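For reference, the chain that follows is the form predicted alone, supplied as structure tokens.
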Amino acid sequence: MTLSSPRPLPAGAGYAADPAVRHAATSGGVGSTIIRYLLETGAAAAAVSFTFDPRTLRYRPCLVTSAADYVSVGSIYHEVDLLGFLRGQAAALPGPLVCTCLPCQTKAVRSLLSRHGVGCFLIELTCSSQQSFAATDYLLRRLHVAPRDVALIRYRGNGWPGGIQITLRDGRQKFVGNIGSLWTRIFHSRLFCMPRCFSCPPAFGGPADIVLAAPWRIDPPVPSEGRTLFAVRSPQGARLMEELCAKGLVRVDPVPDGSLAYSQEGTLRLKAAYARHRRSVRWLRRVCTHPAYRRAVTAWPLLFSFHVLWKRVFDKIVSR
């Protein structure tokens, strides 16, 4: 991957200048942007996206060789296979690559291409949990709506703060938003993340080029079209967001130092008590990833708001 070498660009809040790139995003499309520009430029020769597949309701990684067949999806809130699909790509992955990773993905991925010989540019996403598709079943039953009768499930995008965006087959849409709402109270649960999601490190900025995330606690969570929190962790990375400002593709907002990391303040401090407290996390992880008990809780939304306030007390004990 070749680029200038202009100065580093320190961390800041940036959105697309492209409205469209920038509406359709998670928040603020410079994730979307970037991939674009490097397909655009030949600086890299492939991306890592995602497509829907209506028959199962997942999103399945794909790759892409022209910035025409990129389609911006937002966040995806259930697990991807992104190492197992790399893995059976690899002997003939395109370099450079381009891909998005969650932070517990960005050093295997990296170690992976590096292994192949393929370059690439590594884009890491915040996270404060992942969620087995489990938890969007239960917000489909939740609404009483069929699977089989779901054409399009989107997670994020359509502005800040953006929310789940449910298309039926007969043209109808639901909307879940992602603050105080029956989606939030899922997510936060337990109940469907992943396993190693509770003993997730509290850190972030692995081997990545760069590290985005929502701009939680900085922006207002009101209706607009978002921005984009990132900070550079590579020489590489740097210079692609020196080239994306310089061409008016990124336009950029400074924030104050450590913008970042306290607009995810939250996560962290809970991922760092769960880490003080292994022996209850333990306990809290056996528990909500019992079959029998996630059975219950999930049967009668009553349960379901009782486990909701339990957890969130047993939080608050941890984190003192």
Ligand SMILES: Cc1cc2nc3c(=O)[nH]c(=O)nc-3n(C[C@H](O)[C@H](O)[C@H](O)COP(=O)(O)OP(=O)(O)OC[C@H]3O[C@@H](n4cnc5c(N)ncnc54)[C@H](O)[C@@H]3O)c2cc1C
Contents of the next structure:
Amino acid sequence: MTLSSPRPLPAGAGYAADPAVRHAATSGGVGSTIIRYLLETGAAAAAVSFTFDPRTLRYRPCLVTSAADYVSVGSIYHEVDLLGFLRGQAAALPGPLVCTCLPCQTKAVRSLLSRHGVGCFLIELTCSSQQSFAATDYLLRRLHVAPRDVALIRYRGNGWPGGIQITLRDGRQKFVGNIGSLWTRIFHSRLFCMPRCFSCPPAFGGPADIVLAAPWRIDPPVPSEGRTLFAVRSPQGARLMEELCAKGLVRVDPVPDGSLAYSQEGTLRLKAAYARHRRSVRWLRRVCTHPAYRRAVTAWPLLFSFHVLWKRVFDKIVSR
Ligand SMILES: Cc1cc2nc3c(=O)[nH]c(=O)nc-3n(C[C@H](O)[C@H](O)[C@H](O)COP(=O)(O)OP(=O)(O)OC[C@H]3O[C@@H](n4cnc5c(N)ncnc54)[C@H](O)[C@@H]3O)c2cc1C
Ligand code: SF4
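How about the form predicted in complex with the ligand, since we already have the form predicted alone?
Every chain and every other molecule in the complex is listed next, the one we just looked at coming first.
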């Protein structure tokens, strides 16, 4: 259940030395710094990046071939068909390619790229669950914001711990924090999460070069500049982190051994509990993902709160 030890490969809490990169990123900007550096030095021919489509309000993957074209968008909390995107152009993918992915995608991405002879540097983003776009849709509804009025949505970034920033077409901004907010209730309600997340194993597992996480439970959740917890998983990843530190692009604070797993303890415990209670969790999934149930509980805020409450009780019971 713990992260298999990367020793003697390094782990720590890092952040981008460039304050603008750090501020724009999800937590400390280590992910963005790696991508920019690999593109700038030519160590990667291309990177998977994301662009926001104001028509659909969704992010879609794209390939960038220079650091200047890479845009830091922070974590994207709606499902992105990363594998479909890579498969669609697998024969023509430039390499080496630097790609960020969720733990359930790392293995498939690596094997796809290797089948097509494309070298890669894989960055795995620690993950508690991913949402369908319906989660964002519901948030907009609760905020009384019409989708047609939205110009941009950013789920993370602009400082730690940040939150959802919605820019409206008339220039107004809406902000929903990441802690104890309507968004966190939506995120953890399981009403919108991808069905595969109900049976996600309680481990960081993919064959990535480096694993990144936010410093939950380690850094206080007060507005500040963030850090990224990282654990190197391959000699290639170790060389890169050493280079980034030696060149002063990433600064690293030492943290106690096991900090990355410690920061995710609640998520790991819940995933382990779900793995132990497969039948009950199958029932939970059937209820939460049933369109009629979801329609009903999202019709009135009170019913949604009731759903959140019983789901919390469910989690408590299975985690005992
Ligand atoms: C769905 C999801 C769930 C998460 N759950 C957790 C969690 O439970 N615990 C935790 O500690 N952290 C979680 N994270 C945050 C993640 O671990 C952070 O990306 C990490 O803190 C790195 O921060 P950074 O500032 O170094 O990254 P950044 O510098 O912001 O770089 C992140 C990179 O990831 C890319 N990216 C963003 N979203 C996606 C996506 N959906 N698929 C592929 N690439 C993407 C961005 O384009 C960017 O290049 C989650 C992220 C996602 C997307
Ligand atoms: S919780 Fe697991 S299955 Fe769901 S998106 Fe994250 S890594 Fe994938």
